[in-house]
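The form predicted on its own is given below as one chain in structure tokens.
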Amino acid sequence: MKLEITGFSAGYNKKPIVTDISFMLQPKTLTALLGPNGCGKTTLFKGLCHLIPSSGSCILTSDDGGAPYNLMQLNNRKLAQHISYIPQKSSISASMPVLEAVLMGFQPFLPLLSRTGKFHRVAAFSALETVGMQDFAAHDFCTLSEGQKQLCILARTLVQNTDILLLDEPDSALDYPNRNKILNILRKIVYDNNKAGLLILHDPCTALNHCAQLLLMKEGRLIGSVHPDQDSETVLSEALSQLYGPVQVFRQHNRFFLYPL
């Protein structure tokens, strides 16, 4: 499945924050959205998930010739069958076992008033194993650290099993080992399962080393995109300099580095 967004705008109280955004998310591709604080990255995500007023075209199509979906016309339940959204902080405030929090990922697919069963619990525990949180399955979700909560919400996203993953700073509360772990897990999920992932990231080096496409955002608009595996270091440097001031990107031992000029 691929997602094509055209002329997309979103905002609050009839005031647009992001305007005329157009881009495409390809399957088997992890994409980073980069930009300074306040430029509209989270607003874009909320608009795509119908959490705030938005307009434009948002078309999900498959390569097998199936009918495309206009996500702007779907209700929230149907939308959750195609898009998973992980916000900066979990919206779960009530005490519940971690496993129950993960099982919430099945809700968009269950018939009304139906409950999860043994199959769902096995799948939820397997997802916790994938993110390394299986030992916390019976713990109260509210007692976890923010980083642990983020890993559990990722497990919930795994069982939700949607075509499109939207993650708002998924690495923000994680230490260095878990930051690399979660990004490697995401890249494997996206590639192995033919999904498309869009991440809001603040560290351009992390984006360069983990993502195949970088979207550059400033003052509510997209100002460009680059592909680390295809573009030269000169092209990458010039593009990122639009966001961070004069910077130099270089590659050493198969890894990207960036330093200010």
Second form
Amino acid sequence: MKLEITGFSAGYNKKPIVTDISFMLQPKTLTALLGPNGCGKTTLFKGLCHLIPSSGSCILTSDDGGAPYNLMQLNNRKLAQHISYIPQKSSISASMPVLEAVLMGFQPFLPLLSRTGKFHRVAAFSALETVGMQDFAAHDFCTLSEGQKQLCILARTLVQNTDILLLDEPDSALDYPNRNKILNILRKIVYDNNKAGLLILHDPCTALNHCAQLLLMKEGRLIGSVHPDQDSETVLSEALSQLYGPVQVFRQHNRFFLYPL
Amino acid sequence: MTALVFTGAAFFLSLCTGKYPLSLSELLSGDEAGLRVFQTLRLPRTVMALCAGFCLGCAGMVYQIIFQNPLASPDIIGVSSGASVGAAAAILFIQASPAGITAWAFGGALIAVFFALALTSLTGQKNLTSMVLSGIAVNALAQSLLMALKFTADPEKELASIEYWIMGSLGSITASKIPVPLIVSAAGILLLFFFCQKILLLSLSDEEARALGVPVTLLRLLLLSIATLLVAATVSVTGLIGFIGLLAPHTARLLLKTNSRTTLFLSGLLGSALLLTADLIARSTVAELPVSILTSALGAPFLLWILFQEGKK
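Right, and the form predicted in complex with the partner chain of this protein, after the form predicted on its own?
Entire complex below, previous chain first.
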């Protein structure tokens, strides 16, 4: 499984906000998308999901042995079977049980006239177990904390079972211990299921420690990419300094640390 | 708690339905033929109240979820005002029989909603906000049209007919009027229950729903059409009945604390209960009162009582 994006542009009202983006996502890994506020990270995600006008090439080679999918030609429903999008905050506005919210993940596979059944409920429950929220299955979704909601939406994404996961700041609403927890869960999910995850993160340290590839974005373009397990500390420091000002990356006890100079 | 309320509502309904001889107990002691005549009047009326209340309750809940607004009611895209204009036009221009008024009211309601939906797609932005704004525009147009019609109406007879129709009443329901609304309502209600899970999908933002592959615009259109058909079918026969479409879903949600098929059902049931009670009182006083007066008068204290109960816990 791999995803190849070439010359991708997206934007509102015919004016592209992100231009000429090219990168690759490898299976079993998380990739981080780093960049200052307003540089177009969320716009890129929305473009990939066909929520805003976009152009370019987006080829997904799946493990099912079939022909590669040209994602730009798929309609929203078919696209949702291959790419799932987790926004920063869930927009569910009506009270409903958590399990019902998780069941929404099956929608890309259900025609308009059909409903979820017993099989789906069982799968949804086991997705909740993977994220540790099984005790909340009957609780009202709207009464959960932001972090708990994030975990439930992650369960929904698991149920959607797509090759590619796009996560918009999955850790920003979480408290300190839960940040690590959700990233570890994500790493395990993509590794065990041969998926690829692209995460918008704000903390470069988190990115260095959990992601196999860091994509650096500035003003709508990709200015570089680094691989923490292959590149030296100098290369990493130089690359990240382009985004964050002079910073130093160093490695100790097999973990990365970063501080501003 | 849920079961208790459920049973209570159901019991209440059967009580209302069974109150045949009560209001006119002297008739019961009278001749059998007379009683049968009243069965033909009382029964259709009660059945209509049951049906209309259920439709308004269910449709109200669907509107509130689709528009993501707890204050949404069927009036939000112009059903009621469209129906009023249709009815007024029928009374003024063709001196219509009750059946004619019904037909014109139904037509008026559908035209108004069609207009609102067409406006929405003309703006190019098929999101919720533009739908609400179109509804406001259509409502305003319909209201001004209605006022113009009322102005030209003969104050002695026609104006009174129009106002009385708008206030809503179940007094003129006979057996012949029942079949069509009943069939349309039953079909609409069954469809809503069938699509209940899809209705909940519209509580997401457009973006999040589309990212799940949900055909948001199509689904919204489909569900709104079904709910609107329910309301239009009801309102064109009974006149405008206010407050039920707003109150019943809120109460149901307050009691069950969630949105599900059960909540939809309870919402319908509470709508029926409220309308049956209102109608009972309406026909028991000296004159035949319009039913909307009572739905609001009864509904508001009931909601307050429920809120009070919930607050105590």
